[in-house]
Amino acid sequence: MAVFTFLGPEGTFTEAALLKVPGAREARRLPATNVNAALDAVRAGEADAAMVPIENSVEGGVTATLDAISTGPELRIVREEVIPITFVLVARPGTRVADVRRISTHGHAWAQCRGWASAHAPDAVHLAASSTAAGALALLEDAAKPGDAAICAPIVAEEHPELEVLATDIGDNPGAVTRFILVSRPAALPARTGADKTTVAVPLPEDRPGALMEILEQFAARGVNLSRIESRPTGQYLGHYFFSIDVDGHAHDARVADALGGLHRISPEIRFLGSYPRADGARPVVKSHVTDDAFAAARGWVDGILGGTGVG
């Protein structure tokens, strides 16, 4: 039976991006209590895969995972999903909007609900969860006190009556959403589908002037597309960073095999980190002359020339 782990507990979006993935519902599932552990656990081979996120519509990346993911033994991803985000305010039974001083919640959470708790709870300090329903759970224990509330899933809600909804739909943004990964250890690339991602951590080999144009430079001469970049530091020392960049295309696309070749020349230390069907199945708009085709064409026009048969 497979096994995955995601960040817990029970009712996290998390886990409702674990069940889209077919045949999640029918292996076990292990909740993990922050993203470290998820990723651990496949790691050292107690789980085949982990859901974490990654990136959020409001918030940008999921700074816990783009580390975690970019040091260590190396993982892959293998797999994207895409979940709206509602959330639902709730406490225990009697207790008013009006009463709230302390809301639980993961920060990403908070952020996308900060604009709401402002205007209807203005009293209330934000108390930071590793996830949404954890903060929820919390409410249960005997250490919760009174005007204590938390901001989570409605499936938190309705798996649990002995918490009150005292508002819905309290984001910021309507139409918000949060992209997660399932991630496992490294093995066959899955198929390129015409539509896929591929996701490379780059450290910047050296701070001067124009490092970074020459990393981006690799994939604008080949009409790669960037549809996320972040820079996260090291560790090592202040002003030391890698890039997490996301571009269209999978690693047997030959624009992208080419510029991933151009990247490790440049920085040696890059770490490849999946390439996977896009979620939204949207697929890039390549140039003919940096097609799978065009590419061959000119590989071959050069073999011509060291062959000595290639005309000018």
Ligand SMILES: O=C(O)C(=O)Cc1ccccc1
Second form
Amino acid sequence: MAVFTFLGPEGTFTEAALLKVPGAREARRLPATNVNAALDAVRAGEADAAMVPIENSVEGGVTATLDAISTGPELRIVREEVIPITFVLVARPGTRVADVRRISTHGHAWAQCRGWASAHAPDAVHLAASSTAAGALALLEDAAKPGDAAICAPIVAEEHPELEVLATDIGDNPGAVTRFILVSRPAALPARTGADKTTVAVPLPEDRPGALMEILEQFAARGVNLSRIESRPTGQYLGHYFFSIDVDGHAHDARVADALGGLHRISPEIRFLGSYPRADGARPVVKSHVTDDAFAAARGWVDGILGGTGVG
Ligand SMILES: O=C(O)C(=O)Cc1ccccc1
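Having displayed the form predicted alone, please output the structure of the form predicted together with the ligand.
Up next: the whole complex, starting with the chain shown before.
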């Protein structure tokens, strides 16, 4: 039976994303204390796959995830889930919003509730927690003080009646969604569906004016759309970056494979992070000159020239 790990404990949004994966409800699920621990459990073979957050429609990329999957022993993204996010403020019974002085939660949750907090609990400071559920469960420990509260998913309050809900739906952006990825050790690619995404991490070559433009040209010239691009420091020294990029398409699409080859010539340390089905099922518009048939016809034409002249 498959073993899944996820950013825990129980009650995180990441767990909700994992539970959408077919078979995950029946499988063994191991909560991890942070993204790195979840990914390392997969690398070590203690889990077959890890669900971790990768980006949020309000706060952007989850840098811990972008960095951890782009370095160290190789991993592959095999699936994505996008889930709507709503937040509640919880505390020990008897606490009033006006009494709240410390709000413990994950950084991405705080970023999405900052406006609500400054309007309703202006004296409260944020205490970073490894996840929303971890912040909420800490309220039940002896070390919790009067004035402590947490921002978490409604399910945590439902599962823990010892916590009181002080306010519901406190996110500043209605409609906020978070995207999660299921990550496994490198194996056969998930089959092409026609509505796929491919993720790569491309170190920017140094001392090469126009290198970013050259990277982008690889996609533009082959009609490949990008759905996310962000730069991250490699951590090696100041000024050294890689680009974390999602493209519309599968490595088995000729236009994507050709673009990947072009990227490798520019940045040989490129890391392929997977091709997997898009959560929304949206199929990209593929112009007629970059279809698989167009690439095959072009290849056949070149092969014909080479065969005809006896070159190569
Ligand atoms: O802490 C959680 O519950 C998570 O799963 C990470 C997260 C935090 C805030 C918004 C979306 C995901």
